[in-house]
Each structure stands twice: as structure tokens, then as C-alpha cells.
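Have a look below at one chain only, the form predicted alone, in C-alpha cells format.
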Amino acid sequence: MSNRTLHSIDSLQNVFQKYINEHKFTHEPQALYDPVNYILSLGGKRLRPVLLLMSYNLFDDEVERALPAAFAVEIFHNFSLLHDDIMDEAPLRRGKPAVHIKYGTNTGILSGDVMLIYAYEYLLKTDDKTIVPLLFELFNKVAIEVCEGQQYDMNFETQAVVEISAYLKMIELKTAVLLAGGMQMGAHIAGAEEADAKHISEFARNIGIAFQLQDDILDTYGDPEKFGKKVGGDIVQNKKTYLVLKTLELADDTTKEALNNLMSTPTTDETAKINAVKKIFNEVNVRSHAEKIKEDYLKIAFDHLDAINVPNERKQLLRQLSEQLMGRES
């Protein structure tokens, strides 16, 4: 392991953005592959590549032997998000037209389809070819349970009564598996130990459902000049967050129907409802309860970075990053 280079995250961001620029799809036919660079053109943080990346780096230099790996979790995370776009019947993607309204439906689906494929393909572009297929049991399992946690996502929208643990399960499986999963393969293409490896899947896995929690507090308390969407947006979708839990959870009865009401009652009114239900979750003080429980997976996740066998400078990245995001606006 090299102690010489540690990457800045905007410099993995410039390196990972000049590989998706020099790797676009360029095959026949055209109306197949162009949804698929539109999509991947759409932008964002790309958050799960980095930190794929930073991973790696945590453990040795040459970040790009990652590049690979760390495309494949972008084209697939991309995918996922295609096909909940259609399942949803979401009008838009990061401000822009999404694929199925912009190429149609059954295109969308097509091109989702293809992306999955090239997924498998790019990891197998990983250069130490002895590694490639713990890499696809990872990525199999991830793939596995993303599709399992929309699936709980979808029931929870038709389930009466859904219980906090299983909340908790769903958005792990649908937003924390990808990025411990990544991170774990990017530790294991550096030739991490076995055991700095789980660690860092663990840090991962803990940050993704902290983060979750803390978008669950923003939609309904954050600055939506700085949270960057419409606060409320959960409410007015009648959406079974964290806060709605803990609420029905810590309310009397008569509280609990008003609130079971006003979610479950469409309204022509939108702000109304959304002050209605954020003065119920004020008098339970529920957004102290979904604080306590977001800092008690930061405090596991740092837990498992501290453990890992690296020098202490080459962690602060990460956790500087983590905090970053844990402090977007509240």
C-alpha cells in the first residue's frame, strides 16, 4: 500500500466524469443507446462511483484501476432509476424530462434493460481478472436487494400499518446496499484485507441509512432554497417517512386518526396539509426522535471506519464528506 496520493473528491469526481465522457454509447441502433447517454448525462453528485473511488484509494493510489467498477455502479444505479421513473410516472429526472417521457415507454424499458447488461460488462473490465467474480457475487447481492427494497417501497404505499423496522429495512435495501456494496468492491480491487473490507461495506451501509433519515427530516424541516426540492413533498404524497412512523408511534389515539387522515385524505391545499401535519409531528417533538436515531448510525458507520488498518489522514476524506452530507441544511 502507497501513502503518497490521496485524491480530493472533486479530482476523483473530474476523473470519474472524464470516463463517462470518453466510454459513451456509441453503438447501432442509436434510438436504443440514446436514453441511455441522456441519462447518464443528467448529472448529480455521483456520489456511489466516489466513493467507490475513495475507497479504493483508502487503500492504495492508482485510483483508476477503480474506473471500471465505478462505472458499472453508476450505470446501474442510473438503471434503477430509469425503470422507478416509469414505475412511478415521475414527468421528471434532476430537473429534466425523464427517459420515458422524453423517448417513450417502451424504450425506457429497452434501454434500462441494456444498461443492466453493460453493468456486468464493465466489471468485467476490472484488470485483475482473479477478483472479477467476488466482484459479481457483490454486485449480484446489491442487485438483489435494490430490486427487493422497491418492492417494499411499493407495498408500504397500499399497506395500512407498516412498522418502523420494516422502514428501516426498506430503505436500506433500496439506498444504503448500492454504496456499501460499491465501496466494498472497491476496497477488494486495491487488495484490501478481507477484514478492512466488511468495515468499510459497514460505514457504508450505516451512512446510506443515516442519510435516508436526514432527507426524511429535510423534506419536512429543511431550507428549500438549500435542500434543493420542494419541502413538504413527502406529505403532500402521502408518503410513510420515518417521521409519519415515529408520529402514529408516539401519539395518542386522537392524534393518530387526525394524522392517519390527513395522510391518507387527497386536498386541493397542499400547504395546508403540509402545516397541518408538521404541527402533529411538533407536539410529539418527532423530529428529535428521527435526529437521535440518524446519529446513532453516523456514530456506527464512524465506528467502522475508525477500525479499519489505514493511517488515520487517509480516513478524513470520507468522513469529512460524511459530514458534508449529513449537514446539507437543517
Given for the second form:
2 protein chains.
Amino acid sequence: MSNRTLHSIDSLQNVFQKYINEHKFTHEPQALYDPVNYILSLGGKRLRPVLLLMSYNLFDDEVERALPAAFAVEIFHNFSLLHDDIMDEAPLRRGKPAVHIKYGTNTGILSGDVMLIYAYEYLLKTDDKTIVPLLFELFNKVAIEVCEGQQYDMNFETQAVVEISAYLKMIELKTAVLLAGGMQMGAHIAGAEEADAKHISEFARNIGIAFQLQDDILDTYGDPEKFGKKVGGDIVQNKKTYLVLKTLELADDTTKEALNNLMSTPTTDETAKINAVKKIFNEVNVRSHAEKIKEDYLKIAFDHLDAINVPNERKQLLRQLSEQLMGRES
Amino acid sequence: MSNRTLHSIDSLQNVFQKYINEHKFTHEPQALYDPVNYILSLGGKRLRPVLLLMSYNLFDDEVERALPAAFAVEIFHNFSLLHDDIMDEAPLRRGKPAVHIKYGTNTGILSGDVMLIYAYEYLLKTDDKTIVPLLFELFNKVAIEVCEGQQYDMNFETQAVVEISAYLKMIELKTAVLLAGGMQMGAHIAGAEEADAKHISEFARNIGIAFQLQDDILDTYGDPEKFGKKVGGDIVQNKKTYLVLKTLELADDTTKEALNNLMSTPTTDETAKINAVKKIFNEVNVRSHAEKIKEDYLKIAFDHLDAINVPNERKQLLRQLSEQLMGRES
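Could I see the form predicted in complex with another copy of the chain next, after the form predicted alone?
Let us now look at the entire complex, which starts with that chain.
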């Protein structure tokens, strides 16, 4: 039954965590499902499912109805992390051994496959069967785009020149579309109007891009105490982030060459490399450009949130979470 | 429009091949979709989609309506081959370089992932949207079971003792359930009664198990001219086939030890090994046991076919194809 109240972020996280705990993968063969339980137990902020539930909650209070879809999105996200970690040969996931390290690559591939299938399985558990085809359509589009984003990301590693527009498209596909599709599904499950579902989707898409740009900025300019990852990690890995690509656009030929050299020469002194790259970033004042474009995306996002036809008070929680994500908590 | 005729096996293969040709994966990024087109172009008998179409054709003539689902099943099958080849480190697929050899393992993983998603995408294209949730339910069950079958198969490699019942369950999951689920979907798309859809599914499940047992038998006793694969390949790879497991059950301790030794000792003379194992098989007359159990499954299969409530003439093509598959073409 609906309790006619808005749920807090914490309460949504708790509701969702309870649902995960009640839906452990306990079937045989254990060798296939142990890694699934393992990666799902590593935690994380559960951002995608919580945003899906918050989207539902914009339009209706009975958020439990959106839990299967929220779990579908979380399973899908973890499937993509699992397979990405194999492709990237990443040893760690959230500070713990990655699945392919702990259980072997073959099990990692197969357990990832079965997770992808279970994402559909949970989507199918949504109580209103009349919208199941629509949910599958939205979910499929997202799932395909996430794979395409990962492929572009891998292409960029060996590509000499990456256009900024192509980079923005890649982060949209790899990160933002899952947030967008998830929130759109949450809205549809709640019975939202088509236009409102579209607005919440665009809100999420633009917030997602802004969030990734923020991540690029924090990699260089973040507070080591607050930033979850190692500051300068992207620089050490020669990742073509927005900061790098925009710097290459802004810099004169000499500076450009210096940056390209730094990124293609093996280095033993990581701190020196981070400092040298950061110096170049600062010379062209790339941070302000990155902040500017991030703000542009944020503005589009909030315009879409404003346009949704529900009382303003129902949107407060989404504003609050967005501010938190952008590191502006008061 | 329906042409009110039964389709021949050849014509169904042609109709299906035409559909594949018209649905090439031409989108960007090419690096993601080239391997998909490649593995789908390697051919094969298109057994699964053709059986799905034949199942549809039992109940209705407008088989084109089942083409998207047939393609979904073929895409899924090729996805599982693609990922299995990575796990098995198989260099070849249908005599050509496997995807992970031609395009690299990372692309192989990701292209397989996107194929799995496209299987759902095509399932979703089925014209009667009211049965889409049912199709997804059937398909999901199958897809999960295929993954479980592959995991059991991998488990068996390192498992000292494999029960015959566990082996039969594994081949059912890895091979038969996809035939069964595909034919069940074909029946539902044609609007078959629930009972008939169940019968065709059980027909396919039991034919599938019989077919795999036949494959085990042919590996040792097949005509090298007719058997598509190298005779004795399972023996060289120490695969725990029905012949091996049943021999271990029938043999005395000395013979059992001899077989276990042959299967655990590295060998340079493959022909000698094949002959030695075959000699042990013959001592316990394992072939007749294998033929017997295969016939048992075939009998169950045909009993289910008989029970389907359509005119007998509509079942002739399925009988004919089954006989072909069992190598009994006249």
C-alpha cells in the first residue's frame, strides 16, 4: 500500500538493499552463481537503482513496484563492470579482487552472461505486464548503447585523434544512457505521461554526462581526501579524458607536442608525470572550460526536471541528490 | 499472406537465410559489429531457427511471422558458440578462425554480449505484442539453462566422478533446451494451444538429447566420410562422453583403471589412443547401451509429436528432418 510520503535517499537505498539481500542467487551450479553474489555484494552507491526508484517516486509513492526493474538495472550495471574488468585486465573492483581474478576469466565471462540474462528476468517481474514490451524496448536500447560505448572507449585507446564530440558521445553511451533509461523505466512503471517520462530521461542523460565530466575534473583537481579514486589515475593511464582532448584543442603546437610526448612515453615517476600534465592543463586553463561545459549539461538537466508536471516538492530529493553527486552538499 | 502450403526444409532454410542477409549488422562501431556478421556468415545448418519455423508451420502457414524469433534463437546460439570458443580456447569455428582469434578476445567478449542483447531485440519484433512477455519468459529460461549447462560442462572437466544422470542433465541444458524453447516459441507465435506447445517442446527436448547421444556415438563409430568432425576427437580430448561414463559403470576394476589411465596420460600417438579406448568400449559393448538410451529418448520424442492435435500430414516434415538428423535418411 502507498503510504503517501516521499521516500528519502537513505530509505530508498535501504529498501533496495533489502531487496538485493532477499534475492540472492542460491541456485546450482554454485560455480556460476557465486561470482554473481560476490560482485553484487561489493556494494557501491547503488546510484542507478536508487535514481530509478526516485523517478518512480516523482509520480507515485508505492516505490516497491519498481524494485524488480531497479534490480535489473543494478544487475546489468554489474554485468558490464564484470566484463569490462576482464577486458581492461583490472585487478580490483571497489578495492576487492575483480571477479576474473578471484574466480578465473572463463567463469567471469559466463557469470557475466548469466547476469545479463537475469537483468531481463527481473525486468519481466514488473507487475504491470502491459508495459513489459516497452520496458524491454527501452532496456535493449540502453544495453546496446552501453556495449557500443565500451567499444568506442576501447577504440579511443589506439586512436591517434579523438574528437571532443566523439568523446562526449562515448561517455553518454557508456555512462549516461543507463541512468536515462533506468529513470525512464521508473517513470513508466509509475504510470507517468509520455512527455514526463521523456523529461526525466533527458534529465538523467544530461546529469550523467555532467557527472562523468566532473569525474574527469576531479581526477586532476579533486581533493585526495574526498575523491574515491587515486588523484591523477587517468593521467598515469594516459586516458584521453575531456581535460586532455580540450587541452590538445586549445594548446599551441609546442605544448600539444609536449602533452602528446608525456602521454606516449613510459614513465617511472608517476608524481612527476601528473605534475607535468597538470602544469600544461593549467597553462591553457582547461579546468574552466571543463567546468563550463559541465554546467551547460547541468542546466539542460535541471530545465528538464523543471518541465516535469508534478508538484515542485516532489522534485526536491532529486535536486538534493544531484547536488550531492556534484560535490556541492551544503 | 498465407499460401496454405507446407514448407519444405529447403524452402525454410532459404527463407531464413534471406532474412539473415536482409538483417546484417551495419551500424557503427564497426569493430563491434563486424565479428557479429562474421560468425553469422559462417553458416551451419541453421537447425534451431529452421526447427522453430517448422514448429510454427505445424499450426499455421504464414511462417514469416516467426522469422524474428527464429533469428533471435540463431543469434543466441552463435553468441553462446562465440563465448564458448573463448572459454575453450578453440582456434576454429566451422573450419574458419574463431572470432577471438580473428578479432581478439576483448572484442569477442563484447561482440558476444551485444549479440545476446540483439537476440532479445529480435524477439521483441514479433508482431503479436500480447505474447511478447511469454516469449521472453521462455527465452530467459532457456538462456539461463544454456549458461548453467556450459558451467556443468566446465565443472566436469576437473571433476573425478561424473554421474550419468548429471551428464544427461548437462547435455539437456547445453543443447536440448534451446531446441525445445525455440520450438515452443514457434508454436506460441502460431497461436497453438498450450498443450500442443508443450508437446512440441518435449519432442524437441528429447530429440535434442538423442541427437547429442548420437554425436557421442558417431565420434567413435561414425563413418569418417560422413561425420562432420574428426572421428575420435572426443577421445583425444579426454571428453567425458556418454560412452566413457557408461563404460566406467559397466567395466570391471581393471578395465576401468585402464580407461582412466588412458584418459589421464598425455599421449603422442592419437591413433593408438583412439584404438585402445575403442577396444575397451567394445569389450563392454557400450555402443549398444548408448543406442538403447538414444532410442528411448527418440521414442519419447515421437510420442509427443504423435500427441499434437494437428493432421498427421503436417508432422511429416518434422519426422523426415529427425530421421535425417539421426542419419537414417533413405
